[in-house]
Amino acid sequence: MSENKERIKCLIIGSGPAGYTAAIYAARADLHPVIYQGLQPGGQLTITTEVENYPGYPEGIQGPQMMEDFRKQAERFGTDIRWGLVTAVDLSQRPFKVTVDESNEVFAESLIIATGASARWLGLESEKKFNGFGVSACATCDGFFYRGMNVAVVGGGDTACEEAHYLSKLAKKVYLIHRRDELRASKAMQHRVMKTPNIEIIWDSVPLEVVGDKTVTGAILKNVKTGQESKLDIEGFFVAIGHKPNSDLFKGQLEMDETGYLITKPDSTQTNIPGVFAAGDIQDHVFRQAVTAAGSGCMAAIEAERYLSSLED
């Protein structure tokens, strides 16, 4: 093939814990993996401050530094890590045609998709300002830092209720802020929240602004029925209005659920197309942790290696 029709044995799209771990395993299996990093090299952890729950870092580590460590380890074994955004894929035949930055075409014998999912945010400027300094989209990741403090969770679905319940075991007080007068969560989750003494639901309210100095000290709320504004004194502000899987590229080609998460076979990272694997948050809407993403990246690389070996038999 000509230079702009490059053929790649194992192509990985995405560079978070899943993508980098897949690269480490694929490189050690002599698959000569190539990673295209995408818009956010390192994934969601690059906008996370302290990570304390990943094994092997007893003192904790900054999210961006951790992803730098992952990247260096992948490079050490020969991974070709490239800048570039995958803008189109054609999975109708092998090798799979992948278009990068709208013009450069490469062809992949196997494909590992690790494009992740993005937290849905409220769209407040102050939310961006304090992201990592009191504002979070993951209670399981960051809840420990708010032990004994007052925190708020925004949302009314199962995710919000789960986050509030999780935080109730750590925080002094948890305010659940919801724009309606009833929760959207399942009845079981609603009951769990209602009977937890240190969770208080603030109905019919939306956050207008997160306030603070270097870190969050409060939130300005507006009652949607009365228009009245009030200040809530909190030290942690958790947005739990869902995640959007970064799967638009694969619509019409790969099986996905109603919200866009890629569907993989049980106990596998294999998608509905042989040779195409999905790892990390792009196919996991339950756990969404760095360590589980890394685990599935390992699985994807091992399955890709077995798939390529089966073609040679």
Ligand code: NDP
Given for the second form:
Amino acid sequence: MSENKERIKCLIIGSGPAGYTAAIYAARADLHPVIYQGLQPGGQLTITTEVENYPGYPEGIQGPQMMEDFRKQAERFGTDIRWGLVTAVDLSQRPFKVTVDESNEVFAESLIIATGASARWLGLESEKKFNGFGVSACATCDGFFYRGMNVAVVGGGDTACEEAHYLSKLAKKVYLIHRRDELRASKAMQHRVMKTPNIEIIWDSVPLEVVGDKTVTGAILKNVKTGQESKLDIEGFFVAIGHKPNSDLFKGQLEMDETGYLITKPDSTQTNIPGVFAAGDIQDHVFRQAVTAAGSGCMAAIEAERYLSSLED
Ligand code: NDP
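Moving on from the form predicted alone, please list the structure of the form predicted in complex with this ligand.
So here's everything in the complex, that chain up top.
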């Protein structure tokens, strides 16, 4: 390692709930953490509106404000929060070489990966326009706002079915829009959806456009078999066509499942490389909640601290 390169005790990649919580714990343990915020500082919560299920905010809070609070708390204990996108890592030896913005190389004695996952979107302009105003990719986060209304969920996998079922308890009617004539979801999930009276499956259909004024009032659908177009009157439009973990950077170096989620040891955030920990949505395809991400960020910092101390023994 070149003498004049910066050496960081605990480097955290990603600035969502997992990354910031790891930073709060690491800073308080004197690990002098450095965070590289990535492309979307604050993570997925910065693209949601109100968060009402994070404990400690009895009146709810706007997602961007909550992440601002996380950032301030991490800073208060001395976290060095930096702009920058990690573009390469070399985990073959310690300290780990981390390249930021293609050119700046730093070296990390321990690494916490909290790069999260991104919801897959359909790619419609109107979907972007109404994001947070009727369009959402998270029923658990936003379902509450659609009490007694008509909503649609797009997708045919377990997530779509789970979201449709969750929404069926709040909304008046849930349309599940799927592009084929059979669901991809597990049989158990399919049964659950089929036997819920206020869920209607719209088969062989894809949304062409989300329509509305300030908020969503409908969606234009196309039947892929007949080519026929129709308008569905809805107030909420949930996209559930899968998530993509942001793990491309680690391919070939860290163990991941077929979808790209990093694999950690049971009850731990430890990856297959000692000193490298993974927290939050990058390693969790099941819960994907801010509070669970924060919990695993805390675990990662405690494990990094124990790992670094064990090297000194
Ligand atoms: P999946 O990849 O399983 O399903 C995605 C769905 O979206 C598919 O039905 C797919 O259609 C559809 N889709 C993809 N792209 C488009 C598009 N551009 N336009 C329209 N539709 C599209 O993702 P999930 O998030 O549902 O699940 C991911 C993993 O997590 C799975 O292994 C799942 O089993 C697991 N999971 C398990 C849960 C549980 O056990 N409780 C809950 C949630 C997820 P098509 O079928 O035609 O490809």
